[in-house]
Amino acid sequence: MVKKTLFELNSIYRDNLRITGYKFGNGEPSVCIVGALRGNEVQQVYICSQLIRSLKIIESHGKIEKGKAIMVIPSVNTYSMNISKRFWPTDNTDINRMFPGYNLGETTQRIASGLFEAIKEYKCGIQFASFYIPGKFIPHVRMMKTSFEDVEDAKKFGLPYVMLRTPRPYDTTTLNYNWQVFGTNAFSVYTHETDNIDIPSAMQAVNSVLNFMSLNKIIDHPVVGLNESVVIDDKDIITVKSKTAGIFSATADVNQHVLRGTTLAEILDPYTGETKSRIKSPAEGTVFFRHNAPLTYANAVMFRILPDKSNRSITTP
């Protein structure tokens, strides 16, 4: 293993920002794994740390294939992580909305540019991503539909689902999208948590990346926990929102099968404890995402339901 600084940004008032990478093997830039681009992505850093531990053992046993190089970058936005802030501290901008970056631009554009220049030559790119809403997902791998996506390769992670996402205008400045359009086969892996560590889903993510590298003959490692991935489109997912603000009390969890009309959660009055509204499932299917913050606003996304295959033409009421 070689530890190296991929990019450094000078600072006037505190230590310099350094993006640190851990390189395994030598030769063709085969796989680059990026953890936290945001300051609250603790789960993503933890997954990278466990992946680094595994790769150190694999490398020590000579199990990285000859002529293959792997890079793991646990955290990019360490300034924000040090103060528990999601976005860049001084201007609240999101590094993952700045790619491919601009080395003469604003601070986060420069960081994105420095990172992208260091990793854009890798054949495959894996990002441990998080959702813009606090919540819990079924572990899955996600790809942007750019005409460069490789669904069969995504299945090699062995996660329960492969989701294809139609890019929206703001997606064109993400790492995943730019990796793909610059020739890298890019994947985003989602697990249960972001701000907190969930060890079972973290280890599932670690094993999924090891599965991917093993099946692509980058490492020599046993394939474990391989699911036959179901390919879905993000347009299939039904978004369920809250009609009122209050305390969020969930009665359904991710990966739970629910019937149409099943109560998924109650919104409680913060002062009296009375039920202000009940959130019900609009279709029979599986809970794919669940909001997990204790309070909610009106019209906020609370659940995302993957309807059973026969019901996927249903739209949100």
The other form holds:
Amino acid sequence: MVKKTLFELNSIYRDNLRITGYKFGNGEPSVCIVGALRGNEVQQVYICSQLIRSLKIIESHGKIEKGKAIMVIPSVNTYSMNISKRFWPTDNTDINRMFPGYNLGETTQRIASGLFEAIKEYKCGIQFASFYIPGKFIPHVRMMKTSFEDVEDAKKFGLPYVMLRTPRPYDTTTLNYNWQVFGTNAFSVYTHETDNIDIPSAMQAVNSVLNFMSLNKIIDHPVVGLNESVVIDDKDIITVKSKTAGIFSATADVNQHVLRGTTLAEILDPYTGETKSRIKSPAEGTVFFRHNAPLTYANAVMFRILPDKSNRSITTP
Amino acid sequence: MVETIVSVGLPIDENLEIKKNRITPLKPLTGNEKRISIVTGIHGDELEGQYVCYELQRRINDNIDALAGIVDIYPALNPLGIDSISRGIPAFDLDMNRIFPGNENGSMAEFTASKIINDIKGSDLCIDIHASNIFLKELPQVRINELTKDALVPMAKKLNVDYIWIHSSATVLESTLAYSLNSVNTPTLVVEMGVGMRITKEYGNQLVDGILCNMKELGIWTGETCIPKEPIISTDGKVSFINAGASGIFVPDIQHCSYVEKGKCVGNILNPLTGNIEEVITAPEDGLVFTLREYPVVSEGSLIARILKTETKDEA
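Okay, that's the form predicted on its own, but what's the structure of the form predicted in complex with its partner chain?
Following is the full complex, with the preceding chain placed first.
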């Protein structure tokens, strides 16, 4: 393992910002794994730390294939992480809206550019992503439909689902999108948590990345916990919103199969504790996402339901 | 008449309400009146538009007989942001000007954006007033996507601004209010002027003069108006950017809106810890400094100034 500083930004009063990478093996840039791009992505850093632990052992046993190099970058936005902010401390810009970056541009464009230059040659790119709404997902791999995506490769993670998403205008400046456009086979891996550490789903993510590398003959490591991934389209997932604001009290959790009309949550009056409304499932299916903040707004996304197979546009696993 | 165009419940004993004030002529409406919408406050730290909304209404009310059309004023599209000095939508940390046209079935923010678009849609002209951010001071200007320049430049020329910047199309800008409204044939001009968290009364008065000129052109206003300034019109190729090459404290050596010659000192980046100058920033071109750094603390890459290249001062 070689620890490398991939990019460094000087600061007048803080320690320099360093993007640190851990490189395993030598040769063809095969897989690059990026953890936190935002300051609140603690779970993503943790997953990378566990992956680095595993890869150190694998490398020490000579189990990284000859001529293959792996890079793990646990955190990009350490400045925000150290002061409990999500976005860049001074101007609140999001590094994951700055790719491919510009080395003569603004600060976060330079950071994005510095990172992208260091990792764009990798054949595969994996990012541990987070959603803008606080909540919990069924662990899955997500790919943007850029016409460069490789769904069969995504199944090698062995996570329960592979989700395809049609990019929206704001997606075009993300790492995942630009990786794909510049020729890297890019995947985003979602787990249960973001701001807190959830060890079981973190370990599932670690194993999924090791599975992916084993099945692509980059490491020689046993494949464990391999699910036969179901391929789904983001547009098939039904969004369920709250009609009222108040205290959110969930009665259903992710991965739970629900019938049409099943109560998923209650919204309580914050002063009297009375039930203001009940959120019911609009279809028979599996809870794919669940909001997890204690308070909710009206019209906020509370759940996302994956309908049973017969109601999806992609019906083959 | 003040109307609530969208109301969304907040968790504890409060509603998020976005309001507009509709000002109509004293005479009964015929249904054929033209409509102008004045919109501001998408970014909670941009306040220049607040004075414009007030001053425009003051002038209309002082001469209400001259009003011949409908004026809709939306002073706070992001009321939670303005109240909490947050640029984006608080709690979500979301840039509201990246979620348009919104979605009636989407999240709270997308739902709100969709209601805003539906309410403004159909206006004969919409003016979306921005105030840069807390870091940069801007000369009063209109920014126009090159895709819509043919329709919008004639209107922008009557807005009494100093500068019209026709910029290239970027996919990410497709999520803005202006792009979304222009896409549904509601002509929308984006004004940038002044600096975040402050009000520059002089710029506000200048823009109100221009809004009245456009209202007169549309047949909404019959009162006296000024002769609009002849703005400089340019494309991206004529704009030169200066970014900080070092971190430190930027102290300008020039005034905002002044002309500089190539090589002239724009300012210095200082290191108060060591007493050294980290970088002497010089102008890369002759031209007009239409953007200048206002906030002193800079990191490598921070934007210091934008210069509109000119061959001579007289030509500009």
